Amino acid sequence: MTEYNWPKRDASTVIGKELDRVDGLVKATGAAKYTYDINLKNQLYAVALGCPHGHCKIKSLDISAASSVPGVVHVHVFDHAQPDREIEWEGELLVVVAAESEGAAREGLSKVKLEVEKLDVFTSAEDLQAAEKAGRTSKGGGKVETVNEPGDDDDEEEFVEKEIERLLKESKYVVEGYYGIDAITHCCLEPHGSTVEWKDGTLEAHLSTQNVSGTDEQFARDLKVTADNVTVHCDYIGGGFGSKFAPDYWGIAAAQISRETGRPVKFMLSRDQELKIAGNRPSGYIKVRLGADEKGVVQVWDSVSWGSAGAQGGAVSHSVLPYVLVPKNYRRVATTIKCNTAPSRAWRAPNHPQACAMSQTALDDLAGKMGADSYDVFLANLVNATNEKADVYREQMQIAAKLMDWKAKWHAHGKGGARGSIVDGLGMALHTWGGGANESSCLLKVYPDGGVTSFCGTQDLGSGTRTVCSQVLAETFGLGINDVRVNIGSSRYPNSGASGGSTTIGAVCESHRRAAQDALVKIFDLAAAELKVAADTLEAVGGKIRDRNNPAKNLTWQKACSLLGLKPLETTASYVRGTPSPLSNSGVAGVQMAHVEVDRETGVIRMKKFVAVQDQGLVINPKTCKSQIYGAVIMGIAAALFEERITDPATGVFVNAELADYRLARLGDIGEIVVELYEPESERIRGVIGNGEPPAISPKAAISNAVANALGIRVPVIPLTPKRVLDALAKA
């Protein structure tokens, strides 16, 4: 039975080395074909009406002039858009119009005469009283530990709200707080979408999607098929996210239209429908009070959140509320309001960056209060960490200040000094994230030639994929990057799961990594006949098999292959999720600080630098890990300054959902960005681990402590808009 491991790195190791992508070029390029890019023969071009209202009650759908537009050819209502069915968000699709051009669909989609009866309308998730008022809250459930039980004669709510009162009573500080971060919604720099066609009764459906593997059999359980007979391609992907895992029902829909007509169908959502209707991050807010003892250690918490996930339900989990440094003691109760807005949807590290920014903020508010150095609030506070990962953040923090230098910058909050109305300040933040390895299965084919291929039903958005496996087989047979070649993004190939939850890197890895060390236990074999040597003593090192006793004995890698016959060899390899293994485990921990100046005339946010330092166990490649990272944080510096989603309150109509009107990070707004991979021997012997989500979680909780150290006051909702923080020194 193999043995499965990673080598110990040194100067011939392909594992470890900052490679450029291996699709670098053609993406650069613009060769890459991505979903947007498929165009096939004697397509229909599909676009659709999306309810221009927040809440109404359809009461006709008039489709007969759409349907007399010269080229278009068909027209296809959900079943959801039919009379007396109600519509609880805008831009939910209605009708698609499919046609022989775009502009043909365009006019057929002006003629659909829609009639409706207006409902009430509620989008102000920020606003608890109006949403009880309104009766659109539920209670989410809540949670109580304190050090001692109720007695048999006690009721147990009266005897929690005395516990906290009387650990509130005996803190040394007592910090009460209001905190919120507002929705965002996904906005992919390709759309959701797909193209299809029908082939003999087969659909090919080239699919925008993180979840190749996956999504066939849902094609086919809604099309009323096996999944034998669908396929999903994505060689080429332009961002997920989380919003990506499924065809949707305009996927469907296609589908269907494709099958009706007998022609490809090619429908990718507008730009406007993908901010409306794609997903979005769930707002939260909180009110919160915590005490502490002479330390600043906070002994304990006492919380009421709220939020919104949209008119279907749902909120920030209050079971990640406080954030990673949980106190013994504690109280959270949650609400959920329902508004009239699409539903969210999974967003790189779901609930943890609203619980991040809605609970670490209050400790470094901590911090203000005793008036000592968030740094060292947050040091002493590392006794409460959950995750057993206190060591690794304090030598991450040791770290992050350093490349911040943050003694040498750091002031008391609101102590700093200024130039004009310009004040700066110093923030930081901490998470963790699992990470652990998906499922993963690959078909490997080494030929006689010395050709090596592999085949898994993985995808790319955008981390690397292709890269990362190619530098495991080529490590593993002691080849260049080059020297191999990776194929993904076919449901037809073995099954890989869904590119969620950071889960993606540690799956492939297990796949191809134990795929090709099986395959090179044979071609072993065959070389220590040939060499006349025990298998056991051979290595694949620098294109070549050799005794590593004696070098001198060797094989091309070539030579190698050859003994293999006239036919390739094969193997395949599994690894199943949570299947203890020494190349991939789960749980990171990182650390991050911010540097702002603020404008105390205008309210303008400048970021100077962020610093964020990050472990993911194995890396196999820095520069892809890297990458990662500055992404996450560009999302996350966007997210705490501009991004929000803006409705209506009369209406329930997102008013700024375009690109123009949706403000993300410019190259001007980032400011000077530092990554540091942690990766000591300690994290390295634990294998690889993902790391896509874990550093989009802190910027928005570290820039608004930043900008709390800078103006000493803080500006409770995030995006920390110009507006909000005059407001905020006006209220101050």
Second form
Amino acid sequence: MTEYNWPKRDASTVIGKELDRVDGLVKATGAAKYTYDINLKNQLYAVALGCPHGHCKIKSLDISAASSVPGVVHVHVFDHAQPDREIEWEGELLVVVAAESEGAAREGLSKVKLEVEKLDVFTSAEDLQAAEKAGRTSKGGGKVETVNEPGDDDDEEEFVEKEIERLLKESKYVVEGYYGIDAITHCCLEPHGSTVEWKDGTLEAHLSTQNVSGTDEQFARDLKVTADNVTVHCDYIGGGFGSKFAPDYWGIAAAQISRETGRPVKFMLSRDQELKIAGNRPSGYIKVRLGADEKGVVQVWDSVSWGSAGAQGGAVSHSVLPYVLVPKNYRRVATTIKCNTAPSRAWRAPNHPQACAMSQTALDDLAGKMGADSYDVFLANLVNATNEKADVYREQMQIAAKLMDWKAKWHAHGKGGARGSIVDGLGMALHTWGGGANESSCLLKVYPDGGVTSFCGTQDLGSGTRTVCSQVLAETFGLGINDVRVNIGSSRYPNSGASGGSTTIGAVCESHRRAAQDALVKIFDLAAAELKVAADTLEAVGGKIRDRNNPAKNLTWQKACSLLGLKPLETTASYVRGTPSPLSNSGVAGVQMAHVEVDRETGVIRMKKFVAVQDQGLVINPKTCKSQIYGAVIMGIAAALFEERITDPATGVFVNAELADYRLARLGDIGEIVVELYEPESERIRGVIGNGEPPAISPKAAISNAVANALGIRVPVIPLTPKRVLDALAKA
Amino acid sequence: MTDSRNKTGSSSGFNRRDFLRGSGAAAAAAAVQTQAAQAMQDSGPAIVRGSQKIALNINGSQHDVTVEPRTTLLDVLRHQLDLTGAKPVSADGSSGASTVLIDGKPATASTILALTAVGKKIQTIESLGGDNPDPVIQAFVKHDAQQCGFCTPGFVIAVRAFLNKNPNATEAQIREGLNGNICRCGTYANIVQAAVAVVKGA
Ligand code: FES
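Same protein, different state: after the form predicted alone, show the form predicted together with the partner chain.
Whole complex next, starting from this chain.
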């Protein structure tokens, strides 16, 4: 059995180096082919009609005029669009028109005659009372913990009620607050969609997916064929963020149309459809009472939270409230609201960003109430850290504070003095995430001429999967990253888990390192015989296999590989999710700090500086690793300040579902961002851990806290739009 | 400005010459409107159709393509010429992902009718690659100014155009001047670094 391990820091020549991503040039020159870019010969272009109303019953649907538009080849009506069926959110696709050109398809679509009976619409996720009145609420669970326990004769609920009140009464400081965070959309720049072709009874599907190895079976199931008939390809994907795990019913429709017409079909959602139906993050709102001792350590937490994950129910889980820093006494009750909005999908660190924004804001308000430095209050509450990472947080806070120059910039909440109408403020937040490795298999071939190539059914969301796989192989064999060829993005390759939950880097490092180490053992055996040394004294360095004790005794990589004879050496290695391994791990911390300026006259918030300190175990490529963190922070800035899904309460229509109106951060909005990779030896030896999610968690809370520090009042609901800032100021 | 190699004519009663006589976009729009108005009188709202051949000057060579009045330049690039670097992200151009250079100026191909691009010099991202890629491309790679990469070609063109106009741009000017493009993955910090590096010749 090979003993799997990573080389020590000073022995690494490829791992831990800031290398350019291997597919950087192909992307930046426009040569990379995304699903949207795949054009198959003789393909049809499909476009779809979305339901124009948030809640309605289909009365009739007439496609005859659409079918006779010149160029229209096929019109597909979804089962859920048949008469008498109820549609529960605007944008739900009803009809697909496939035509010789996109123009013809759109023209066909305009000829579809749809009649609906409008039903009651509810979209006000923030308004718990209205939701109750409309009968839209259901229990979302809850949990109570108290240090003192009820006696045998006590009524449990009554006891808890009294105990919480007692604890609050005995607290030195009590904060009562209301906080919230609205829904946002994934808004992938490449919309969901596919180009598919049925040919000789098999389906070739180019699918924009973060689940290459899993979607072939999903296609097969819905198309009622066995999975061997389906191949999914995705060389490049234009964003997923948790929303692209499935072919979706529109992908299945594309395949059905292709089967029906005998022609390839290209079906990508339009921009408004992408925003309306292809992914959003649940909203969350909370009323909190917390009590703290004289040092500002929270002793009791009492919260009622609610929110909506759309028409199919669900909301932010109570289980992550309060977030990370949990006192010994708490009561948390959650309610879910059914709204006429599209069902939510996993969004970078499901539940965590909302929970962070719904609770670490309250903690910051405690600092405000105490007139204390928020840093000190967070520090004091590390005793309540639930993930045994208090020491890591403490160190990360120190590093972040230094990078932010926190002490010099700090002023008490609302006491910073103004330059004209401009005030500035600091805020922080901290987070946690798992990020353990997903399952993954890798087939590796080493050719007698020294060529190295690997095959793995994973995908690159933009995190640099190809690059880290290349680095792992190159490091193992003592080669450069351009000496190995990594193949990913096809379901024909060995199975590898979906890219969700920051599980990809662990997965592919496990499978690629194992396959490479297994191969190297065999190559060492051959080289040892040739060099007449013991195999366990050999190492692969700088394009050579050499004797560690006598480096002059060596073979070039090519020469060593030639000892394989005529056939390539093939190894396959698999990692089973959850298996303890020296190569990967799970569980990270992370601290972020924001410095903002707020204009009290206009309500406009401007980012001055943002600091993110993040651990992720062993870092394979600091350059791409940092890019992930920059990106997470920038997405966080967008969600904190700009992103608003505006829904018309009367019709349920998402009225700003275009990029001109759905405001995202732009290049001029981000201020200075400082990213620090936290990788002391104690972290490095843990192995690799994913970092896609963790840095995306804290920005909203950190920015909200900075705004509260600037203004001396809380703008309760995120995004902190100018209107909300002005409303909060007017109310104060 | 017309190209006499292509024969004109179409089934819908107007031809390319009508479109292109006078001043490009305005004339084309007027022609479309007239035809549309005529059609509406007959049978309510209708779409003017009919395809015709035109030649477009793209990346230094003439390309014969077949377009309808409603065909956008982006559609032609992506579906007839397989130049898929410019991306369809927002039909109204607000993402900048379909940015190309037209007579040296940045423009979003998704908002330009192919007919109005006749006689103009169109440059796409593909022209900046090749064996010796544009310094902007090299800087994007070096500073990792891309994640998923879907916005990247549009951004590269936008940076190229901006730096052509402002070769000595400061970092502050770069942050001011590149707000026409959207990146969902959040590569802006790296893009700033890349653009600054190009100015410095680094
Ligand atoms: S890199 Fe993904 S949208 Fe910019």
